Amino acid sequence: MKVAIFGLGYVGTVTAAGLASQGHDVIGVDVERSKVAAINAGRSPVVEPGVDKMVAQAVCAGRLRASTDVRDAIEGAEVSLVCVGTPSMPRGDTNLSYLARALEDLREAMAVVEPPASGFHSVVIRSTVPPGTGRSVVEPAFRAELLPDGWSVGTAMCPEFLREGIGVEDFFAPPFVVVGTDDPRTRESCANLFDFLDQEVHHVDVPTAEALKYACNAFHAVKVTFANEVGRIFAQYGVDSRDVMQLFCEDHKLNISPAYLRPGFAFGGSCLPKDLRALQSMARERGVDVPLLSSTLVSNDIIVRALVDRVLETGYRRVAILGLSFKMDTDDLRESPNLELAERFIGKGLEVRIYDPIVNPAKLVGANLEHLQSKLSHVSRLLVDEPELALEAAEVVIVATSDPACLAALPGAHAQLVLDINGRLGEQVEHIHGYEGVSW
């Protein structure tokens, strides 16, 4: 394929390079000279190992080659990929200008320039930008009637996954890949473009391929954080946090696994919590200050806090809880988010009925017994025998478990709000009237 890329700096340069390297035609664009005469003289513009060498090779090729001209990329180019920088801006927010601009030349560029002989061209983000910035910045720039004759455009993000330091080596062999576009040519296209990685294409909506990149580099920043908090932590005690940690990854069930990466609510139970307050404590004690560790559980009350503020926003006074433990399965009520929701229902004037599968206040023993009765001593009149008593006359009901039961009662439920805290209600969710999910 010919294909056009803006801007040649290192997702630009390495994007470029290993496309070249695959056989596709790639003629770069920048608005520094300096960066395209590095790349018609064989040389990278960018410092990444191995990428000099792949700039080189496909340069005397002929299959790489760089201009300031958007005109000389673009003709007869099937697609167009925006590699163009998207900084902070003062406050934080994404500076789009470079994005805007890229775009603004191009469709430009496309009133004196051939179209491709289909007449049909992709242009393809590669840039790392907000969800919605497809919708509302790149698809409109390319509107019908803002086209010259003969051609016709096709959006899409295709985010990438390029580490400085490893980049080539990410190129060729990425975490996975993704496209987000509603339009099928656009999709043919990029498949055609990166079909080389033999890789599976993850086809998603626009907005969901702009999240995805920055979901990744969150989490990244978030695990050095957190591996560093707990290490300042054990060096007081003379623990080597390297070895803590090496365990720690060898554990891919839970630690290094999709384990409690589903948005959702909050988390509870007999351990999390505790643990989470006795390094809190360790950290106090020998003066090592850990943001990251301090904030989770003041994070977990808000996601409680935010759902209760939904309820009451609604104005509805009838709530029913379909399930109380911390999670499905279990009695085990300590620390549980479901009975903090109940707990703070109450506390706001709400009529509230709980049924749970499993939960038995005539069962309940030892600390079990003790949480409920600190938390609401007169539970036994909230707690009903059956789904359908507690969705009887419920306006609104909250929904954390995939007991069969539950699934089977809540069609015929009428609540005007009916929320899934845990995403547990699967293919359900169809026949159910005033569904919403939390957190997603």
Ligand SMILES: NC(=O)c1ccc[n+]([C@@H]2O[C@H](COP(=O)([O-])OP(=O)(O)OC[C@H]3O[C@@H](n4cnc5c(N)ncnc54)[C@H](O)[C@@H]3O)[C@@H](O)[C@H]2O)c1
Given for the second form:
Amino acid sequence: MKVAIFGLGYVGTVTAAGLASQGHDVIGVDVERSKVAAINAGRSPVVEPGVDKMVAQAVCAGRLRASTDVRDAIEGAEVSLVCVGTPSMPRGDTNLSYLARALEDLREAMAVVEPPASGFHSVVIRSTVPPGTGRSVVEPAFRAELLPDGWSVGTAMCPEFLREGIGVEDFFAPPFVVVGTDDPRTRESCANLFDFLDQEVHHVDVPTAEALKYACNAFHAVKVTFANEVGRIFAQYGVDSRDVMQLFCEDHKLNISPAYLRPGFAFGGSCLPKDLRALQSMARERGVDVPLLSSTLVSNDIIVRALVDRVLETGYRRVAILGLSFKMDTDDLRESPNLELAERFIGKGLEVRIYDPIVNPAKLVGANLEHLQSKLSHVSRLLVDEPELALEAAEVVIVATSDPACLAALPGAHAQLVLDINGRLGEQVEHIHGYEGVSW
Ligand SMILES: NC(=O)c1ccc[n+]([C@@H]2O[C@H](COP(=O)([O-])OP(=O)(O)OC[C@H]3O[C@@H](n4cnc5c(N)ncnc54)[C@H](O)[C@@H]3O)[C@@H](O)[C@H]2O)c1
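Counterpart to the form predicted alone, namely the form predicted together with the named molecule:
Starting with the chain above, the whole complex follows.
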């Protein structure tokens, strides 16, 4: 394919040299003459292991050159990859002016350049941009009425995941290939472009592709900070955190795994809150500041409060809670966020009915029943034996379980709002009136 690449920084240069090495015909564009000159002289404008050699080979083979002239770059090109910078503004928001300028340059150039033989050109954003940018900035820049005759443009977001320092290696083995577009022809162009990677292409909508990159980078930053914070605490207790974390990373069941990474409701139970508090206490005792760990319980409580506020804002007064224990298949109510929800609703004077398949007076025996009736009598009075009884008058339903009896009862409910707090209802949601997710 003939590919134009906008922005010859770390991403643009590696991409240009990488695609040229795979036989594509690549022209890089940059507003900085020195970067363009470097490429044309067979040198990389950025320092990145292996890229100098790739640039030299590609330029020598006649498959890579650069220009400051957009018209030159897009003549006959089927795809433009936009890799311009999206730096922080003083208040942290993203500076999209380089992107907007590059898109404008592209469109203006189309007015004076012959379209490719197919008449179709794909504009693919590789810069990191906030969700919504594609819809509000990129797509509108190429609306049909703004384009010169003969040109038709499709747009996509394909986030780039390379790391500086091993950019070339990452370019040829990315963690995943993600194409966000609503346009079938652009989807096909992207699939062709990345075909050499021999990796499955994840086709998603544009905002998902945009958001993904932020989720990845935030997670990486949180991982570094997490390791450093626990390390700084343990160092005060004579523990070498490198040993701890090495073992920690061997747990692919719970630690390095999808476990605990589903957006949903607050965590709870007998261990997580307790042990986090203990760790915070250890840190305090030795004077170690751990803002990430300290903010975790605060953030967890905000999720509960936000859900209570969301229900109160509806003005509805009758609430059903399906699932009371902190997770399915247990009767453990210790620090259950669902119990906390129930207590806050009761405190606000709402009418609450609760069904839990296990925490159920008809099924509980011995100490558990005694505990429920003595310590949680205000809640135990609200427990009903069948999900239908909880749902019959409810205007709002909080679904905190995927218990089959609850799932079977939900489509028959007359509630105005059904809040799924852990996203386990699957295809069932199609049949539930008033369905909404909590963290999605
Ligand atoms: N650096 C990384 O490791 C990395 C990894 C993945 C994604 N990203 C994202 O990719 C984007 C580019 O990052 P980078 O590190 O390569 O940036 P960079 O600052 O190194 O390069 C950006 C280039 O764009 C050029 N430019 C600006 N406006 C232009 C225009 N109108 N036309 C043509 N060129 C123009 C600049 O002169 C510069 O050479 C950013 O959004 C970044 O967040 C970066």
